[in-house]
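For reference, the chain that follows is the form predicted alone, supplied as structure tokens.
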Amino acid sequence: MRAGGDSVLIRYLARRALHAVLLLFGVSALSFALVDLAPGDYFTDARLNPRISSETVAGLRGEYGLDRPLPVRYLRWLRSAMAGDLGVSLAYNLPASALLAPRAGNTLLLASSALALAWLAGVPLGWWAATRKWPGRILSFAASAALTIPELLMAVMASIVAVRTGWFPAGGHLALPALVLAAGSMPVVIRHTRAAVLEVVDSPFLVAARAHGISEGRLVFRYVLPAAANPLISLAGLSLGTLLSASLLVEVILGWPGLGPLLLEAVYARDVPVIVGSIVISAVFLMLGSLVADVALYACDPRIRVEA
């Protein structure tokens, strides 16, 4: 029974990954088509110069495969991406990968971090809401109103009160960004977590567990937890993917050296390969956080088991 259900879940586990490489195709694929179709190239600017010739702009982009075709570019691009090489900077004359490595590390460092802040606080806060009436509905409400503010804004202003006031460093620092980020997240969380225990919290199975004189703390990790999981789990998945793409922004205003800096300088310098790596690095990294969820699903679910 084992060996079968161990085979079952790798069917899945390989229906996931399989899914997940014609995802990464198209969104290598729709990022070279939309970088290409912006005006100009990393040379353009080179070509108003007038104390570089023509010829040396035209031996640069040959050098570089500028001159060919868009889709002889993306296969040339794609054969060295599956060997492990993202192809060479245009800005730095380095290997993208070199580049991106220890950037992508701090963006997962900080979205990673994140994303712990805002499940350790935002998960007792949404339980806390869900058990009681009135201060549980105004924290709902706060939840709510909190979810209208964007992290661009929270950035700005952590970033102005970090420099007036000395309680964060203005740079360069986990903290800040991290808090900003776990501050948009937590009143996801919270909203999640609230309605998920709602739905069980007065379920006849929990019923008749206090009537056996089960104490409240255990019925709450025994019971009410394990049966709200099922939501709680995809969020979880779904979060990483938006704290990465608002790590970006955040990243740029608090001066975390993470993908955000980068990709910023590399769009304005037309380097396709920073950009292009740099994107399919975020998507990697959502499904990544979708896989996680997915497998979490399988071993706490058993109806997806059963379809699987």
Partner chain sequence: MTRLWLVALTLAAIHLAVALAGFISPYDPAEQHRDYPFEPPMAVHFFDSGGNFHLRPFVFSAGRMYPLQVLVNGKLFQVEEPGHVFLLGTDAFGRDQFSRILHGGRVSLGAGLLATLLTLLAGLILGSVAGFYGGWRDTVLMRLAEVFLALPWLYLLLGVRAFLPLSLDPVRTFLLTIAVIGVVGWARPARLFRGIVLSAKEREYVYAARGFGASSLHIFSWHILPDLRSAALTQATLLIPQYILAEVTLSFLGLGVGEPAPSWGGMLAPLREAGMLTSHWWLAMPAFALLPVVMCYYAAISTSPSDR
Second form
Amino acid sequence: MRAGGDSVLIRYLARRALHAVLLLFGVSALSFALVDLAPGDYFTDARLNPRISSETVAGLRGEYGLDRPLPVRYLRWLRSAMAGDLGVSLAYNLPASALLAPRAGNTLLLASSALALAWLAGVPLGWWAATRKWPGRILSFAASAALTIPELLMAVMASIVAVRTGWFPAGGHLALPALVLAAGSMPVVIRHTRAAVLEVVDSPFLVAARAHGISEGRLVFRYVLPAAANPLISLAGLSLGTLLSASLLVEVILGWPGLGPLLLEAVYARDVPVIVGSIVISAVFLMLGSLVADVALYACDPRIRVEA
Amino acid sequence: MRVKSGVLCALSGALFVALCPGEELLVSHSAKGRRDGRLTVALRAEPKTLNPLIAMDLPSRDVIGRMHADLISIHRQTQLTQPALAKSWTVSPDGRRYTLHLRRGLRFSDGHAFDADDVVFTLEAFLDEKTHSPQRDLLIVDGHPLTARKLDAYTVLIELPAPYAAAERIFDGLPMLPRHILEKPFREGKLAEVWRLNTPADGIAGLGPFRLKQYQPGERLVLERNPYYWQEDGSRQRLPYFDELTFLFVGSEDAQVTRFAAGETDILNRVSPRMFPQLAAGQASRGDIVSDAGPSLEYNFLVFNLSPAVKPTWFQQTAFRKAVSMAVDRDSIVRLVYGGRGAPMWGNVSAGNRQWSNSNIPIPVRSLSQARDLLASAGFTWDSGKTLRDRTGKPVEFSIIVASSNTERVQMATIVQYDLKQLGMKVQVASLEFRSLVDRVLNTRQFDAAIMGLGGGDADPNSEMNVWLSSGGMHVWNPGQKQPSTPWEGEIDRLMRAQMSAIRIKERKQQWDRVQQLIAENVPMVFLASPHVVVAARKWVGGFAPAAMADYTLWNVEELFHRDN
Amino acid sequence: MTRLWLVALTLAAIHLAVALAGFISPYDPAEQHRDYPFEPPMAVHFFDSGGNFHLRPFVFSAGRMYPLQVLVNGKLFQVEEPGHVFLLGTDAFGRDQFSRILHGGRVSLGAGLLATLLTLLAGLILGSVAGFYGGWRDTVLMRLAEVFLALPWLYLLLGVRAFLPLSLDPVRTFLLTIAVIGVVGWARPARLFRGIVLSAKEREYVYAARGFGASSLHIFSWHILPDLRSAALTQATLLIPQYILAEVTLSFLGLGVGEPAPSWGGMLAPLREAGMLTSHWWLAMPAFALLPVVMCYYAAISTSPSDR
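Right, and the form predicted together with the partner chain of this protein, after the form predicted alone?
Up next: the whole complex, starting with the chain shown before.
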């Protein structure tokens, strides 16, 4: 029985890996094409310097192979990417992977801190909101109000608070962006926890358990949370994705050295290897997020195993 | 301001051997400070490279400028040339041969000696075709490169292929490179690959006040004092004063201001004049030094596409362009866009350019009725809905493109759009990402009109040949013409070429004045305004001397010091 | 049920106000009062400085009293020249914020509605094709959906927007923005609809209908489409607020409708500037217009019978 379960899991993971490769292929091709749609390239900027002649610019363009047609450039990139080389950044003249690695680490650190913060605060708050009538309503109202504020605006407000109060460094520090991102995703956590708990609290088995005089704390950890866990786990996987995409812009405004500022600048500069590299890396993060959630679900809920 | 110490050293050489061990240092006569502390500055973006040969972006140049030095430099406040690594120079009567005398006994930041071989090597490196240095074109006059020859260890002869006015100015910002480090990559044709951000600190050497200490990707770059720097103050103290200079990468102008307000950086190296009220608040509460260094060299303008293929042909009519210029409310631009800290412009040279601005360019009063008269005289009419129509009855509608990243120019476009609406013109503003804008204006020519800005570089007219020559690639209204398409463009071509080889400054000034007049009369571009240079520093920053030219506050970084330490 | 009514009523009132913007707002949204940049909001008074009550409310403009004139010149209210009435203050060009918020609502709310329609239509068609026909169509569409979900769109849009035609008039930029938001979001609803079609297809009566020789079109429109309807409705209430916020974010980044046409995001954009929010707080007014709209939609979701 045990061995059979493992082989199902392995088959499942193998299929996921295959999908992942196909997905990365599609993502890189699409982003390559989209970046190419925009007029101009990295060296267009040099045209606006009166001291640089257009011949020099043309020379530079040829040097980096930007005069080749799109399919040729993509295939060339793909071939080296398969060997683990994401190309050389036009702006930095450095391997894109050397630029991306430290920043991807920072983005992941930020997203996971924000995720942890949102869940550590959101689940108890959601629980609390579910068990108290009026505070619960007020809290869920506040949560939906918070959802209406775009993260960008929240980041702007946070930096003002930081400058005014001096409680946090205004930039370059983990605390502020992590708080902003956590505040942005916490309302969803609160709402879902509250809904899940409300559903379980009224269920017959819990009423029966309570009637048997099982203590409230034991009730929560033994019965309520496991029963409410399922939707929450899949939400966690999803919210990692939303967090990552939100974090890019928050990083830019609050000066966190993650992928966001690098990618934004690369988009403006048409630094194709960096753009495609960042997009591929965030796609990998997204897939890992949903994979972790799926595996956790698989571990928790036997019904999934049958489907897999 | 600065005195050539060479003479002094040579005269008193016998007496002061111990103090002046063969090193001809330059004595700076700015305020005297103490050697201590560190200075933190925020860069808008991360520098891309530490290689002076290929650096194109501003942040890289900001950092590289502190790590290297040039032979002759332009004093940022007087805008005149002054000796640097070359203690003096002579020019032959025909203006083609420059003999440069180098300071003796100087050392690179790694302790290696600097001499004429390094100068010859540096010019060779910048001229190397495989490196594609953006500064290469600067060293090419009339299609031929200039040549450098070593006369002795401390004398270099530079020969120009043709007479070139103010040739000594091209040495400003041309960093002298260490031959002992770069010769090998040069021979291997790999100069473009050296000195990247991840190059270890001991692999880079320069003659600037600071040298590389540490680089933290995405975050900061730390420079430390170059112990061999070639300047000292009046009390024999070697510059720079600060132990360390840190550059933070913050991502935007707003972040620069926020980080300064939060006390995380010490100097704001030029921000938009719009920020002035906010900085003034810091001045009142914390005693920050906030300074308005006057109009910059930057000029913002509305340019029409005058390519012959463009239809309809309104833009080709001088009266139409004049009417537009007449209707634009420049005072409102200065007031609303720059918060009053800007200068309205009617000619192509900003008032910030002390030496070269033509003060006789007429300043017409804004008048919508005169603009309407001009249009009426050119055959335009208005229908009952007040829409302007041309001779054929076609309504006047066009678009202005503008770079979305530049808030100020987008605001100017909004003001111009509203002004032209008063004339019955229907104008659309399309804000585009910067590179797309440049591509449309300079390559594909798919645009009607654009709001742009130029003039970040040198004050000398020679730096803008490419803009004003009708054959120039940056002749924005109609670039790359085989023959000048109008008589006045032909005259500008002739005058620009003449001033380039004229040696006497008075003659050049007259020719450049005439060019400015021709441009103002024919309005290929409607000049709008020039922003003031607004900078700030903590109250303890001593030796602070902001200038209207780039690098604004950092040009004398070696003379800055911590006042109350 | 009363709550749903309240929500519907609020939404209707806001949409009506926005639809009647031309009548309610005292000024043309593009009109620049260049002598009054960044004018703070004006209070409407009933009592003058002497404490005397006036039946007709008035404002102070440049130190003078101007009574509000109601229903003149086809406007709800205005004041006599040379006075001005700026209920919510003015922006950098002296444009009336109140008028701009009302007119901007057309863009922001309209974009949310139309983009949702577009997404649902695309999701419905693609999801149904994938679910109904299965096979290679299903595989291709679902893999494509994964690619779309994995791309950080905001960043690509920054680059792609530049490629799009110079979209001259505000109407076309508006439609373009809608198309961009709407098309990008098709993947999630498509996956949902595919799942519904899949399960509907397997039902006995569908097999029966097929057995009787009913055409695909007949089966789809009679037996499957009804299942999709309620899911589409729920999706709509979920997507509309999301898309309103998406338009705000795009305009906030300067990718929305061009000047001088107002939109809520575009009006909020100046707040990115350092110190703007503290010195000119009234520029944040559009956020307060956003709040009730988005909250009403969220409230509608949690009230509607099929939650999530």
